[in-house]
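Only one chain is shown below, in structure tokens, and it's the form predicted on its own.
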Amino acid sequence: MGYRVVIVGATGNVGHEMLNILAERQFPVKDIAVLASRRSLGTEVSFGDKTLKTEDLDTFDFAGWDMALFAIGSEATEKYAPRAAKAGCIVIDNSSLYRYDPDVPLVVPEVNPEAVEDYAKKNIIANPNCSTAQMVVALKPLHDRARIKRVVVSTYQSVSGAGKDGVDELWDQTKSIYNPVDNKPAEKFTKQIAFNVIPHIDSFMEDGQTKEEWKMVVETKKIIDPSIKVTATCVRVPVFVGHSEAINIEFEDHLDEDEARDILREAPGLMVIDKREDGGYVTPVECVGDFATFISRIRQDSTIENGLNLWCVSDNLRKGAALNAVQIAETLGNRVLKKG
């Protein structure tokens, strides 16, 4: 027994990490396949102890495979997801492309898992933003507890959010800080990255906000409950890996921090380490390869009747991408094929 998976963009950051993670967590896969666009065909890429070459995604059938992690851009994903669920192979995206389709569900499986059972509509679940995915974690079991009427989030982004050519340039800017001959401007960010920070992640909207904020937004009301309301300032930062954020959150019952503490101690996906000392917080550093999502300043927001305050830290390659990902397979293992 075991599954049928394909890993779609599998030379890529969160296509690696996606087969780190099936192997880490002994995902009963009976076959994989490693599939990559022509130009990165026969390239070898790492599954536990066992080295796979990757094969064509243009020629690539579908058929008798049971799932597709999706690691590629929307524009890909448009041309192939629909071939590989039509083939009857349930894709698992990580694109944008699909989240806000009614009949696609958007899912983060300590949230809602039971949404993962609406995706015969059209063979495809869909794997929420970095951003999103580490926030509604923190905020599902406190909505249950006194149900949140507003949302105020502040993002400090990792440059791996932006895929390796965002890396690349914080790397090259960081030494040519220190190299004065050695110039290299903002290709792939539209400032300096390196030593500076820039409020503005995906392209801007008539309305200001740009299309990282109304991500947020509308994932949350998806995922969670479409009365929150939601307001967020997206930040790049010079940060190799990690999000933070900053999460404001006012809630219709009064809840004290300790009950908050207790509550987010308790459920699943998280680690609360919040010692009002120095160094009793998480940062981004420390975050890097754990599957948790991280919790500190939990703390009253005294300006609002019913207000809370708290940091929320996660390696955004999983919790924010890959991890999601394969407990989404994991899910619908569990739930909908039950082959493992």
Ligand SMILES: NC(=O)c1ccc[n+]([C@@H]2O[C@H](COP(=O)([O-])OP(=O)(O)OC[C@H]3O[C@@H](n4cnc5c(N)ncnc54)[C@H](OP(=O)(O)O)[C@@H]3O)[C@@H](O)[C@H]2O)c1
Contents of the next structure:
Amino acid sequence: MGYRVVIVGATGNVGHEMLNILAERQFPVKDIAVLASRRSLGTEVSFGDKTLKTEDLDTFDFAGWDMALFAIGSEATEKYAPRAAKAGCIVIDNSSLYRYDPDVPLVVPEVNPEAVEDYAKKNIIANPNCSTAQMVVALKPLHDRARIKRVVVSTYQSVSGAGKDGVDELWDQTKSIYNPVDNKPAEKFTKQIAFNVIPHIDSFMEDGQTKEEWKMVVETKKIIDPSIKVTATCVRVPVFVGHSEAINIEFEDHLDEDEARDILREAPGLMVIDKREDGGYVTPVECVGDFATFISRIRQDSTIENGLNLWCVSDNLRKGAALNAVQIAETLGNRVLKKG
Ligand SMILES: NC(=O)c1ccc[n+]([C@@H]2O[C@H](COP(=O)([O-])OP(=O)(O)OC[C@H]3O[C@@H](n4cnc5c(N)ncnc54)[C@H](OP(=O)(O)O)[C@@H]3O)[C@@H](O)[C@H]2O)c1
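Any chance you could show the form predicted in complex with this ligand after that form predicted on its own?
Following is the full complex, with the preceding chain placed first.
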């Protein structure tokens, strides 16, 4: 019993976390293969107490493997995911390539676990954007109680959301500011990220919003309810890991802040830390390595009839990517494959 699992992009930030989480959650792994590009051939990665050597994705045969957790960019995914899916290996993809495809379910297991059962049209299941994943976990239980009409969200997104290069750029640039002879100009980001904030993630669209902002709108509709209106401003901040969001929610029905706090306390995947005192809230450094999405600063918005504000923080490499992918694998196993 157990699953034959492939990790694609095992040398990256998300791939690394997927291996940690599979081991931490004791996912029933019968056999595991770790893949990356040819440049990383033979690189060692850890899985529990084992050390594995990466293989070349380009020459790997997916036949006979149950599932492949992909964490490479969209371009490479476009080339390799269909090959895996065609070989009968179910792809759980972290890139944005398939998220908006009507034949591919977009799944956050706390919110729409039943959607995994629609995997078979393409043999692919998509993982949402990191900012969407943590937000929908918080919105769903509130929507079930009081029907959400509109969400206004501002994000404070860490540099690890931009991969290994993003983390290196913040680290090197921060050091270079104290040692100006070693100047590190912006490369991965569009402006200096050290000691700065940048209101721009992903490319600009014609209407002035960025693709990252658009993703939060479209993915929330696909995962929870197409009637929910979302408007987002996505900002990159000099934090290594952990995305934060200030979320304003307008409901159809009245929802008292105390009842909202109780609902969120009971909801799966959430941890409410909300004391109205110094430090009685969660910040990104405290969420790193955790499974939960943390909710703080729950309060009524008195400027509209049925409004609430809250603060939502989560480890973007975990709930925003690797954890959600492993939870999808668990849900797929429990509901469909049943080999665990
Ligand atoms: N970071 C986040 O918060 C987050 C959240 C949601 C989704 N995602 C998505 O997850 C994916 C991975 O992100 P990341 O942050 O882990 O990036 P990363 O740290 O830059 O790692 C990228 C990984 O992809 C591999 N790769 C790149 N091109 C490849 C190719 N042509 N063939 C084979 N392997 C290739 C790299 O292998 P080498 O080491 O051999 O180059 C590496 O293992 C992206 O699609 C990203 O959009 C990330």
